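Presented as structure tokens, the chain that follows is alone, the form predicted on its own.
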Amino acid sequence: MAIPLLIDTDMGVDDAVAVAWALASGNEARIVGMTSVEGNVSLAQATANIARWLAGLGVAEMPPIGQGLSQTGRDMPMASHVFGDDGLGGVDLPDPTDFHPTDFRSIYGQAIEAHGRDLTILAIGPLTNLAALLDETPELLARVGRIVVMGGAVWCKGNITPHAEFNFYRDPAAAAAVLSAGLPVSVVPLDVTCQVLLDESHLAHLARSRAARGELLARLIRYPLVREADGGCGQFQVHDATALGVILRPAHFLRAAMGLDVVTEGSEAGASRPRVAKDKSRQVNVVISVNAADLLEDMLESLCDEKFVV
């Protein structure tokens, strides 16, 4: 049976893997609702950027879309000269007409009644959305099954500051909110994410796959490959991406039961500390290792829908 997925992204390129790959997955995972917060672009940006990037893919019935809430109180970078200005690469996509989001509120509330223990959610930006939630209806997260999310720098420099990854640093209160509030919260922190990358090699395989999405993410994908190469590495780290493989391949990761901190203010705002909790409750699971060669070569063949070896 398919995995309903609700989708929390402030959708930039490596959501828009994220979410090809989910749409990609068949029978594995349907996207039920995407809800956009404030991250890599504005609010009002990846709230356009959902429907934009679902148009482009030729969704014919989009999911239920909500928008959420942006960061306040911090002068906060975005990830332009990572993504583009639009956070899409600068890619030619479709305007998608009659496109209204609801608040992102009602997007959560029907998914957790129609699916209840067996929905996943998949942040991929701030926690904003998630820690609003908790805040004003706390019962309500309590009855998914799991939130999967991607953030923060366990034991490895950050991306965004020594101390922090991008997604955390944006919202440390939310983050820290989030994973200690008892909820089955998995982390797929930098650690894991930044060993999956993808190269000019696969972005061949995209570019001549039989399938269309495939050469929409091979032009998507350039953008911050080629960013990456003026700078010597020349390969592109899939967070988000990484982070879905949690759901649909979880064979390829090991995980530890932990505590897991976020440093609120300050100069190390957003850094996440480990930490032993014998309490159950307050255990998040961390994502520790993955096997990135297997999970690329699953990914892509999904994307491509083809077979074969990477």
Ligand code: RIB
Second form
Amino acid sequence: MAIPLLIDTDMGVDDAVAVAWALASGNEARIVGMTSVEGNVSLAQATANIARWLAGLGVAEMPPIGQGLSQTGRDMPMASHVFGDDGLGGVDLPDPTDFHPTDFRSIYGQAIEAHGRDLTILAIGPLTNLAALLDETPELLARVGRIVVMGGAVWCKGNITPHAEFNFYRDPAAAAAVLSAGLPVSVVPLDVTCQVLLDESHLAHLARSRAARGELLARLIRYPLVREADGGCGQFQVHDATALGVILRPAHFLRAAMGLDVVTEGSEAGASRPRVAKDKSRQVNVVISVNAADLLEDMLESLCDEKFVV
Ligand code: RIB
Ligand code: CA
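Compare with the form predicted on its own: the form predicted in complex with the named molecule:
Time for the whole complex; same chain goes first.
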């Protein structure tokens, strides 16, 4: 049976790769709701990007879509320097006119009411929406089967400060609240996601694959790839698709149960601090390793609709 999936996203390029893979996964996962959160781009842009990307992929029937929250307070960076001003590499996408997002709370409420323990939440942006739900209706998230979070830099250097990964940095208090609430959370940190890399050879396969989405994905990913090539190594880290991989291909990962505290203020805000937690209710599952080659092979096979050897 397809896993009912609610995706909470700040809709940058790697979020879009994850959404494309979820849609391409056939009977493995079914998107039952999507909610936007500010992060890579503004809240309005993240919300619009959900509709633009689904329309670009030719999704005939949009899943229920809700607009979430922005982070207030600290003047924080977004990610236009990586993903472009629109967050999706400036790729030419439709702008659906018949698109009327509701409030994120109704998307969560409906999905949890309909699917309960069968529901998996994939949180691939700052955890602002989930923390708000925890605060307003604490019993709601407790009914969910699983929450998979892309975030944190546990033993590696951060990607927005030396201490912090972007999603946790943008809302450290939200991350701290969600990870300490005793919820069934799996954290997929930068330590692991930075190992799953796409390069030009993968884009070439995508571009010539028989899947219509392939050419669009190649154009989408080329933007950050070239940008990273400006100063990087011409490879693109698919953070959010790796987090989806934990749901679709769990055998490619190892995980360990531990406490994970998040620093909420000061120069190390957003830093993740692992600790031994004997009390299971204070633990989260932290993904500690990935078989990147096998994960990439499976991801690209789904995206290309054809056998793929990396
Ligand atoms: O640090 C990487 C994470 O921050 C990814 O989810 C990326 O899309 C941004 O949201
Ligand atoms: Ca993201």
